[in-house]
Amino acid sequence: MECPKTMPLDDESRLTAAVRDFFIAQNAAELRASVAKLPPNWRDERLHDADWEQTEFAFNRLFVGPMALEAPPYASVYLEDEPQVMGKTTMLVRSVYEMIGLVSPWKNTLPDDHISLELDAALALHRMLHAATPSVRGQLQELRVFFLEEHVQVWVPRFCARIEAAPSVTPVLLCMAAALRQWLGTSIARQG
């Protein structure tokens, strides 16, 4: 599976979409439904093929509980220097969500340095800019280059890499780990 390092804007808006709705699905019927919104160049016969209820077995294994989980979906996780949560790292990204005018519908319950949140800031970040007048254009680009490069960058590639290496994982969710791989990619190199 690969796909272009240069995405049309429509594919890198679904792959985002896409993958923000993986990582924040609470069943087996939604895991599958955020796979069918992938572009069309990442569907392929692992993820159409899928047992479901083994991915949202193992999906809860990874990422949700009640066990240890074998690749927390926090940003803390990976960057504080104790794996906490709710701590410098989540007021941080609560910070960037603000500047855009943006609150999670979790606030409080579910820690903001969550992986799908990251990805719908992202999106908006790239919608907004994409929309904006020249006057605000500059700041965005800011922001976003930051959010990217010094944050988001620092800590998904090693959340990507407990994903591949996680005791429990299964073919759907090493093809949305490289399809977040991928999408980090295209994103950073869309910047410059």
Second form
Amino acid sequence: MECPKTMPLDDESRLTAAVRDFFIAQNAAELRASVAKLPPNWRDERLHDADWEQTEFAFNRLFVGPMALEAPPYASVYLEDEPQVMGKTTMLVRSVYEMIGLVSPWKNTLPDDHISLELDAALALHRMLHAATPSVRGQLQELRVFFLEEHVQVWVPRFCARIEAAPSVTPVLLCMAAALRQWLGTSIARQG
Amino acid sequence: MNHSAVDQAQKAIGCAMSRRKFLGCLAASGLLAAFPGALLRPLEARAQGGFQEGLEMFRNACPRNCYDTCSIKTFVKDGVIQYIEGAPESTFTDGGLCVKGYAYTRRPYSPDRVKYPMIQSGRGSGNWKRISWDEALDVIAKKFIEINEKDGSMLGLALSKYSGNFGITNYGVEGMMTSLGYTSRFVGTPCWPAGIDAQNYDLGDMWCNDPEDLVNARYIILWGANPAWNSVHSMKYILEAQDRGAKVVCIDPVFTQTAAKADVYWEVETSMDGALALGMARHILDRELHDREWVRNNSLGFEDFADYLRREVTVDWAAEQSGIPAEQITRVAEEFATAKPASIWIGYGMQRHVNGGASVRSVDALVAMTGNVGKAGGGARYGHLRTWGFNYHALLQKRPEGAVGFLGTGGPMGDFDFTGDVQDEYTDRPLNMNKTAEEILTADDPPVRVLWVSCKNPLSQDFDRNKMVRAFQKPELIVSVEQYFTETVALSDIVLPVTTLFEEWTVNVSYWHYWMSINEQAIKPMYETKSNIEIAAALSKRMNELQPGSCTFPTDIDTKDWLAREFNQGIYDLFGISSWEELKNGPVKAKMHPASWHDLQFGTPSGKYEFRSELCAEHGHQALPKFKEGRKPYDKLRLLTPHTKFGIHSQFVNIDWMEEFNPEPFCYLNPKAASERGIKDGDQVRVFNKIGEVRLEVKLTEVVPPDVVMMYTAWFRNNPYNCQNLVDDEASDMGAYKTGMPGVAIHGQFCDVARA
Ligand code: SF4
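Based on the form predicted alone presented above, generate the structure block for the form predicted in complex with its partner chain.
Below is the entire complex, every chain and molecule, led by the chain shown above.
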């Protein structure tokens, strides 16, 4: 799949939202619905022909369980020396959310550094920046730069690599890993 | 990128003040909450607890099947555990945990936890779907109603539960079964039943001295116990006694870390402990070193026992049977009989034999004839349940109206059977826990249609694993309640995620020491985990929606309230507190005399220590603590499967910190046995016998005798290793009297080994 190098803003947000919803989907129907939200130029044929039940099984093997996860969707796993959640990384991400006045609805029950929550925060930051008055824009921009470049950009490529190498990976999962990489590329590029 | 920006942001993130300022600034700009995400929510002003800096302390207790039942202090910040430590208020825990205990913080926060209810598409397929609690309970409740309609009873539902979580409220699992009607229960205990019965015949109960009282002993025999690994907190008392001049003897077929600390180590021929004890007894008798006054005043049948010893036991015979030279037997026997007080710690390992109960009775006799029973610093120490007198509120539920059950036995339903004396027309159907596979395969009328597994990992821990795999194909529905994806979960249809100790309220006591600890909910349950009693309540709700009256378990419970309901005046009096809330200040110790049986009022029919037990004879055993043969070898080597330092049964070994020390299983073989088979250290070998085989790496070591292969009982998350491939379900001699079923001859197993 050839990915457009730059994307209109709308598409970027749609992409972010679709990828976000994908990684937190609970079943085949939600997986399918999230994929349908991808911008039109991302409607890869692999996504059309997918066997959604098999995708769901594979999705659970990688990200949900009950078996040991092939590609845990938590930043901590990729950034900390030991594969644990709710440590320093999770708390740092929690602080970022709090600084922009947000909190996870699953605080202390789902690690704050779940990929979908981070994508949601990135989306919120993006929107806030657009609406921000000059007095706070600088600070917000700093925070966004920090969050994306010093955090997201460090772990998400590792996460994607883990997905790509996972024993149970399927075409749909590969496609979504590619979408995540693409989102990362354009988001980082956008901040200049 | 501009580094000062990063620095600033990091500084702001790291400093609560800056964060507040930053937040205030955003709030003033009207941006806050204007852009909540699809997932993230606006942070409400009052919910800004996120910035709190302080640590909160909660009380927890290690609920595993471990002698030590440690009291834990858990430190929490912003709802997240930061670290734990042993509670210093308990002199037993003494501020420290074991290597496993310190790994506890890894349990709630492992990314590999079972997080959500899930259903498997095809048992064993590995194809799992995430479902909601409602969906999961709907499937289960409908199945329960279906089997009840089909069979006219709930006997087709069987519960497999044992020692994975001894928190008292977890008896709510049994309570849930009762609330559904009369069900099938796997009864018994794999661990220690033969010894329990033996002590009941001899003394009238299993009741050990306070382990802290070991310091008062002037002579200690550790008989088939390895506290250096399995009761680390007891070691300080043994070492203290040693410092005060006590001699410590360790008797074990394997040279353990405990043996290394002892003054004398005897590598006893496995299962010949009874012969050894009787040889010592004969010598004590010959030298007239027994406590005549004690046996005259406090025992029954000593003369019969003495006659038996004179007639049928000699020191030379004992030496031949046990492999311990006669002069050593006589020396230690004399020392033991003359050092007062002297104590024997009877480990659970030595009774896991077809003659295990008989052996424990012989060892008890040694302690009693030397007048060491009922004394501080003395005692035949095995275990106790004297501090377990809770209400079992969660356990004691009513049967639904009109429920029909089993017409038959009314015997005990396990070692921790607290159901009381309620005699109904019907009972639950007892199935032998130690023959779980066989029972699932053969139970009929009705068959085991639904299997509910909680606090247990039968595929890893129960015997004859190949048969167990076959058995797990039979039930129509298998539900596992688990924290991790075990082999048992792999063969289940539904897995329900259960809380860790940090996520539930309960209370814990020990079967060894005399302390009681509260277990507070220190953090919110992660993901969608629920405690066992919350699961029972949710299931009951669904059952009653589908068929009113079909389940009596309350549908709406508060776990803290249920904890409070476990207490009664007896418990308060025993522990000298007036409210359970006092436990928040720290664990408390029962106000009991340090010596069990200190008043010499025994629980036996005669009220005395019974060297001759007619009850024992009535139950089909020998009235006297006579020698009984061990299991006949059926293969070239003996197989021993004791506990590892890095786990308790199937627990802990999968935790990453444990994996670092103990990444894979090994078997241990004496160099002599190895050279006979052309096996070198580090070879891959095949250990095999009539029921199965195991392939793993061998380590050659003198710590095991030449006729033994040893491997530890454990479950590794990334390794198919399972020692139960080689352990069959041969029964031990005793156990049925007090636990409902005999134990298993876990160490009465044989095998051979070859290069793979
Ligand atoms: S496993 Fe035993 S020694 Fe270790 S923390 Fe738990 S109770 Fe204490």
